[in-house]
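The form predicted alone is given below as one chain in structure tokens.
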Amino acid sequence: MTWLPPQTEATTLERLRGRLAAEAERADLLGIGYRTVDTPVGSLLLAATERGLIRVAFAREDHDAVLEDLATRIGPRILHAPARLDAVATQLEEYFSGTRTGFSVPLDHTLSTPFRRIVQEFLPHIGYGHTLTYREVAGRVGNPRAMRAVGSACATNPLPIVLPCHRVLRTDGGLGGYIGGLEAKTALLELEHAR
């Protein structure tokens, strides 16, 4: 076996893990290729399928973890594949540095409940900026007395940022919960100057 310095090793690596996802696109063998992302709210795992985005992870989440839900959920032909994903990390980054106010790539709602699905859907209707209550979100998809569901189709949003879960407060003008933790919450309402 030949030596080789750790740097080399590492790009020859990533050179070859390049080569396998991209041959196993062309074979229609890839299920869901990833990607991870930094941003000001920390490492974002980014992972979708031949339809779309399907899935976007925070950290605390656990990345692994969450990986292996989609293989048990989705299937397990999962691969490091970050062209797959060139455009959500630009439009994420576009929208980190505030050059972007909403986002257009396709996205795969098959991690979502039909009822969740519709409020996801409904999230990027809340402008940029602005927040709405859980009621109020209720009240916009035809349920006003779902505030509680509505609650949980955040909670459970698999799209967080692109899906802008984060501009949904409670009631009382609270932050409610979010998947990123309540951290993340405040950054991307201070970055969106949300009111």
Given for the second form:
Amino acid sequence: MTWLPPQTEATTLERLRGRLAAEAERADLLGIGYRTVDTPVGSLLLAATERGLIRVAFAREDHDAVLEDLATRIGPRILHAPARLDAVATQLEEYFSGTRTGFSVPLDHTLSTPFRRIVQEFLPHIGYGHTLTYREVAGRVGNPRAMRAVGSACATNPLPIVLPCHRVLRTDGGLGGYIGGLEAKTALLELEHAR
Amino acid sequence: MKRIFETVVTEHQDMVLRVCRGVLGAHADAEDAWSETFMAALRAWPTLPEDTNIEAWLVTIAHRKAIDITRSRARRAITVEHLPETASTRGIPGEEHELWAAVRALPERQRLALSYHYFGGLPYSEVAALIGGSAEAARRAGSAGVATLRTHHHTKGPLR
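Alright, leaving the form predicted alone aside, put up the form predicted together with the partner chain.
Zooming out: every chain and molecule, the one shown earlier first.
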């Protein structure tokens, strides 16, 4: 006879919740699926609509608050649904182990205003291990005087790491700000041997 | 509702499973009813008024889903004299297992009244709206069910 581990109430409910997330996905009722991943820069919240990854959030942003904000702005049909985030979780793991230099997952830019989106979509064009200044990014997106706007586009980047705003520094070589904190920005640049 | 649906599942998943098990028995049908209850709730969630009593609303949905499942089970039922014995998938048979068996043995109205009131937290007036009859009759059915369970179960502790 095979010994089967006792099926506790907790494992039953865990299984049922997994099934709920999968059924919601099939029925197009999963507005936003989310999960967290542990990384060298702390726990990251990953959230995706059916269109793609909509949010990457550092622990210091408060994951619960981020989800509540998504509920208000996108909709409250939000479930823990790790499967929807499998691809990006794998790619992040590869990135942090140094074997991946860029991300290729569908993105949902709904949270960005048009100008910020132009800046944020430019960010992956800064190569892995390279940096640009806010001024240079402003020039590259065709508006050299829009340094401050570039700064706020980076500060409000809903998809940090995947859209590498950590590769943008101050003109004087200073780090500038970072949504994940300066420690995280430094860690990411060191990972990429950019500093 | 503006609240994240995941928090609703977290807060009420146990209650809904107890209600479904009380009505349908502690097996796969109850799990199907659990899934269908939360799927229906997820569908309606964004348009649900903010002042809704979530617990009562979920019990009402669970009640409807359990009826659907009971009906479809009756349609595809295969009549056998005795159910084949199978290995328990719920671990060591014990207190809880026996309790569910005792719940299952109750007359239907007692079982429903007990499930919706004690497991689901509905007042008897609302239980009566679900199962028919007066609130007083629902209360009597619920109390009779609990009395039977206590005799079986030799316990005076609360059921939830």
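Between two forms, the rigid core is the largest collection of C-alphas that superpose within 1.5 Å. The structure displayed is predicted, hence computed values, not measured ones. Numbering follows the first chain given and starts at 1.
Cα displacement of residue 13 between the two forms reaching 2 Å, rigid core superposed | After core superposition, the C-alpha of residue 13 moves 2 Å or more between the two forms.
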